[in-house]
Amino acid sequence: MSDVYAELTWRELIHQSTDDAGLPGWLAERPRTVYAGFDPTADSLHVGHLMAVNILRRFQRAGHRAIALLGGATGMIGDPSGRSQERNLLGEDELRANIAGMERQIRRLLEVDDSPRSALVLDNFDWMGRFGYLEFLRDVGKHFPVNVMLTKDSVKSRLERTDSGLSYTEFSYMLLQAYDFVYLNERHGCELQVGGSDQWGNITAGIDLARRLRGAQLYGMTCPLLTKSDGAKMGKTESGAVWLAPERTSPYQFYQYWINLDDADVGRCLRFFTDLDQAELEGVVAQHEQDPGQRGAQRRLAVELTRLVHGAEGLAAAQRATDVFFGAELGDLTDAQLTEIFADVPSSRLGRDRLAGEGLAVVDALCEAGLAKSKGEARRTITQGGAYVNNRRVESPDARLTPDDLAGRAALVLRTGKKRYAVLCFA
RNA sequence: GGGGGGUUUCCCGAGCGGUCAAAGGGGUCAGACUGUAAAUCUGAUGGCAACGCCUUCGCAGGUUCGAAUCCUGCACCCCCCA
């Protein structure tokens, strides 16, 4: 059993715990069972979830037992923590699909097998779903003083807002999560809950409940929220969250997200997410500071994470695509290569006859491909030197495309700016 | 119910009856620099068959040679007094 507390500390993954002094020894004593919860709000995890999963991984590798709890029940209610507005309730079918998707990913990231130290993936609907309302009020609700509940940040901040209320349903969320902890303790010997710092209130609610209900001493630990140096949430792009599911965020896009990370954030992310040990990590960071132009830290981060999430093959595909996107002029590629590499890029089909004769005006092509909203904009972009065909700059706004411009048998690649691509297929 | 203020382009915001496709800022998009970063600088920023034409200043009418600008009605928002 390795010292997971020390590791979490140097990785700066501990934001707050219920017992800073006692936890290291407590964890060293014997294998413990630790859990983190995930509400099934979508059918895939996103980068924001990676923190908690990653912490479970570290516990597991250090010899402890990890439980990933999917909130089939709590997900029906909606956690007000970190939320400024009341949530929309999800339907049961949607929840089930979401749980299935998230469970598949968690199973890949944690070690789940038949061994006794296997991680567990549980769904709290399995026990919460059977609870009767009266029974719950008597057995659980009785132990929650409302005045204490009202002091929790998640509740307080919502009540202070005049533009959004808080329903009784969401108000009750913390009772459910608190009960989960007690249940997992009873059934699976779980004694430690981890989560993002916004989960503190819910975690301590569980600890309080366990003490009152069973006289048990449980522990809690939170990790910092994943934010960027500019305060924005990490894992968000203009087009939305960065997902782990390749159908939602392709390996290439995933890889690029990390490659593009600000210098200011890359060190933290390496510490948070990768398995590099302290010495190696410091080496990578030092080298990066010496020669930031190499983007060594970003590259390493992107490689490690893409491999973790998408496997060696996903990583290879992402790197192939990157080489082409940021490489020189596109030569002869087969359509199969084009299709694979440009899978992430919007593509349009046009009739082959459009290339015949005079050819197709580049201006029109940019519009068709969605790279320009109007011909005026397309013309402007070209004039300013920002349009490319097969990675070669278009010189004149009157330029036209003919069959000679095809990069493959039937397709060519348009680009505006540094990295907005589109493929045109001429069938 | 009474009184006052407001509604402008992606957002904020200026706008004398003509010279207004509409200042300025933000954003966005290109370019330069660089490192696929940040910062900075430059340019662009309603549409189109483009020295011209068309559409746009809450909505509908009206006055006028001419309306974002004046008048009438309507809608929505804000403030003050009840």
Given for the second form:
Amino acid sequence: MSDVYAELTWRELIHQSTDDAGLPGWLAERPRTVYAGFDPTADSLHVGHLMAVNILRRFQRAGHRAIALLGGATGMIGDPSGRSQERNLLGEDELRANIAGMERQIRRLLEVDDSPRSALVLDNFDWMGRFGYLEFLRDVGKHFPVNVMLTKDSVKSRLERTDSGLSYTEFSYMLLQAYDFVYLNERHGCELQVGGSDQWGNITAGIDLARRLRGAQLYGMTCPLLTKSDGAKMGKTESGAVWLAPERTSPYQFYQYWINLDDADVGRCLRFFTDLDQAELEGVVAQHEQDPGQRGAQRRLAVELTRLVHGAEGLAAAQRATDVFFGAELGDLTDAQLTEIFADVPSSRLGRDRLAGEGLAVVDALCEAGLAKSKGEARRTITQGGAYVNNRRVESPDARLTPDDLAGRAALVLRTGKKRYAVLCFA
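Let's compare: the form predicted together with the RNA is above, so bring in the form predicted on its own.
Partners and other molecules omitted; one chain follows.
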């Protein structure tokens, strides 16, 4: 087995652990079983979840067994950790759909097969759903001191707020997650729970419950939350979270998020997310620091993460779309792909009849798109070789555009110079 604790340490992925001195030796003794939980608040994981999934991957590659636990039961309540107000409760059908979506992604990221070392993907509703209310209070609740629960940050921070309280439902969340750890220990020999630093209270509650109920010694470890250098949450854009599902965040948008990452954050993300070893990673960062304008570290990060999440095919599509934005011919891109690539480019709508007959003069198209103030300016730009339709240079100022020139089914992508784009849509 490889030394996963040493790897997590140099990658700065250990924020807290219950036994800093003893865990390295304990992990080296024999294969251990480790779990991380994911509540199904959406039908896709986002990049914040990827922190925990990647830690499970690293444990699995080091010879340990990984369990990804989906919260079919805990998701019905909602974790109060890090929340200023109560989550909206999800219906059972929505929860089932969310679990199915997240499970598909986790199975692609972890090694799930028929071998004894296969990762497990479980749903805590399978055991929590069998509990009656009185039975749970008697068998689990009686071992939970309320005064200890009140010291946990996830509870204390909410109780201290004057603008919102903490419902009994949310207060009970800690009991459910704690029992998950006990159950996984009994049924699957799980001895270590990992999660974000906001889960520390829930993790230690599970360790305490296992000691009280079974006399078992369990361990916990947290990783840092995914934040930018200024402390703001990472993985957010103007349009929302950066999701792992291509239907929510396309491979191109996913790739571009990492390409555009700030220099101050790229080194940490290379450590957190990629499989580059320490020497290669430090080499990438050193080369980037010599010429930050080339964005070499961001490009390597984007390649590694897009390949991990979307596979080689998704990476190729993202790189092709990026090339298109920087001048490559459009080829057979679909309307949806064009919309993604040129989402922030000015666009105008014209009637499709403008392309009928002899077609639309290119000089008129440039004016309609706002790329030329007059027909004279448009002609000069074309004559000087600076006008492009679908990234193909316009050779003559007398050229005209017909439906055959459309990219996709209804769009023309116009460009002047290297990166001044506009889109004309025809309906």
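Throughout, rigid core stands for the largest set of C-alpha atoms superposing within 1.5 Å between the two forms. Numbering follows the first chain given and starts at 1. Bear in mind the structure is a predicted one, so any value in this text is a computation, not a measurement.
State yes or no: after fitting on the rigid core, is the Cα displacement of Phe342 between the two forms at least 2 Å? It does, since the Phe342 C-alpha is displaced 2 Å or more between the two forms after the core fit.
Would you tell me if Leu406 moves between the two forms by 2 Å or more at its C-alpha, with the rigid core held superposed? Leu406 C-alpha, core-superposed: shift of 2 Å or more.
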